[in-house]
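Heads up, the chain below is alone and in the form predicted on its own; it's given as structure tokens.
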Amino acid sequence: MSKIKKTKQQHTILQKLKWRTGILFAVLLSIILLSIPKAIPQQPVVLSMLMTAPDAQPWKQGIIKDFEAKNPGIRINLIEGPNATNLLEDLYTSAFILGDSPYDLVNMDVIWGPKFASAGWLLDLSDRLTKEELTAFSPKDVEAGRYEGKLYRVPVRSDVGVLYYRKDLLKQAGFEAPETFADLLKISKSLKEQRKVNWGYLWQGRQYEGLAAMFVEVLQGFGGFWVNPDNLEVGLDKPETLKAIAFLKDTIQEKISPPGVTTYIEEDTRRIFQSGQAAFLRSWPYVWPLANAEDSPLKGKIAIKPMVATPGNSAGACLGGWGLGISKSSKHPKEAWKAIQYFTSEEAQRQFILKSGYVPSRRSLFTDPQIVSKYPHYPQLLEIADQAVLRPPIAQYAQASDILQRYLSAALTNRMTPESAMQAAASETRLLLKAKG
């Protein structure tokens, strides 16, 4: 074989080797590239929260939507629960007792905080807000979020007991708004005698939590107390408590309140008042927009004030409302706090109030020009909120409330004398608190 032919053959072999090597390299490169995991897009953090179905809609359409737009890395999973706060509390409690609660944010009624905190279900938020930042909220709202000196709940929406009255009827009859229980009875009797109304005063008397909320206002007005959270002293069998019960019984006996008032809840009383049949109503701020609706007979005819009191004692307005805490089992406490900061901010609350009509927890919003132009009664509502009274902030509140409801209902419906009913209520409450001790 000639040298030229041999060289050509070697060149051809070399070319084939290069080609095969190139193919092999391409295949290996493809395998390597395919073996590298693709970059997984970051999934947003999901925070779960439970609330009643009617409350959920304004949240979804308003501040949750705004929060998620400003925080694309966080999503809120809002779970709609039953429209009853006691059932909602049961759901939260069951989830915590079972261990790993699915809820990151805990939406709490004002009376739940001590129970949840004492059980160790909530994160301590004391170091998240300065004293100056806390002064932006209503003082009683902040106090309601504390347990044993630590903060567990930040108020997001307030609520407070209100005394509604027919300002048109009082003006026509020459009366000023009542300041005392005696005034309330006197005006009611006069308007009834003039046949201006069927009833003088409406209140919630059924055996349920609303009875306890109503009663703490009357009790405060007579200078009494239920349970002192500082020393756990019980005041249910004291003279002031019996005077408070006597006033409520008098309203029935003197036909100022309907005989069926001991079976009424909020909506029962609102419907009677809004139809123009009564002069006074003890209820909550939600009544105002309904009573002033275009088709309401009371549009423009009502005014509000705190509950009346006996001379020398301060009026009381039962504090309601909701606040947010963080579950101790949450895997996303940092993001949960970010959500609380936004939901309780002035910006978010202003929009929430303008859209939903709820009561703010930030004091500045009660007199905010934009809000007052839509809700002119809010400055008066702030005055009432400043006289708020707490139901006892104790861990055993649910049991204590059940005791009071049972015996107070028995006294109001004449199944027991007020004296024997309150002696029994006080005794059972002391046993309850002693058992905890």
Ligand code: GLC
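Each form is matched to the other, and the largest set of C-alpha atoms that superpose within 1.5 Å is called the rigid core. Positions refer to the first chain, counted from 1. It should be emphasised that the depicted structure is a prediction, and the values quoted were computed from it without experimental measurement. What changes on going to the form predicted in complex with the named molecule:
- Core-superposed comparison between the two forms: the CA of residue 134 exceeds or equals a 2 Å shift.
- The two forms, fitted on the rigid core, differ between the two forms by 2 Å or more at the CA of residue 56.
- Here residue 193 does not count as shifted, since its C-alpha moves by less than 2 Å between the two forms after the core is aligned.
Right, the form predicted on its own is done; let's see the coordinates for the form predicted in complex with the named molecule.
What comes next is one chain alone, with no partners or other molecules.
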């Protein structure tokens, strides 16, 4: 009897224990479940973007940090690529050709838009910005981001070729800033003879995209042209082109430019200029804050002006610049657009421009009081930018530029005569435009 009672009691205790364990288990489970989101925070969306190494520095110092602080759920993975824009373009191109691009944001040079858009690599951004919003940007920068009437790229910074000169040395020697190619050669020779400088004039002569950008300016100054985008006429075998090449060759022959100039890209020329060895430099506005830095021997000694031209022709300033698009294969187009909106906003641009000395893409910033007090030459830059010459905005630009770079480099380094080099360049370009056109 007592045995039966005992078993009954044990059974009830067991039952109770089961219940309690059940309740305890349920409570523990809900505690665990409730605490999971706290223990494993939500993974931020990572947007990858590739840019040239020198460009990456000002991005890292400012706008990326500000954007991430304002958008805790988004991180920017900035990948630093090679310095030359065409090498960066090759990286983007091979990534797109191989399949899904690893880049969400596509940081595009002003000349890539038509190629990237026609290949179908970019999202159409036409309905993201109103006409009024677009009028805040320089029209040529916006145009560069359009293809067949649709918008694929929003300008994040503009760029324009300028002529830097040593205002201190020119003043001491009693020279005005040069207006013509002949002035440039004359002043250079004189300053060299007086041993004020080792070199007169520095330009980008390596076989790369910068050679084409520099050349359109000299070409314009001699009244020539490369490709007319309206009728696809090619001007490379015209006498003006040969005069432009003759000028560049003269600078080397007369030792106004160093013999190595045909291997230089922007940074090579900036370093020589900034060390005080040359009177003139053709480059982009990014040089200004570097050459005027506290530790620069050129601080306060330089000025800019539009490139020189022959009398009667207008000076050429090549339009450069960078803008952002979204890769069609990006898994985060919403976040990518948020980033573009921020990076191209007036507030972000002001900080970015103040830090980097780049050319703004928003017109109002050229005369912004804060910017002008740091960079008094910006209103002048706007005038130069408004006159800027475009490299031909055609979908086959990369191939056309490659042809020009190859033959121009052959002419400058005496591997071909300028005449035969330009005849070959012109006929290859015509074939290219006919085949694709």
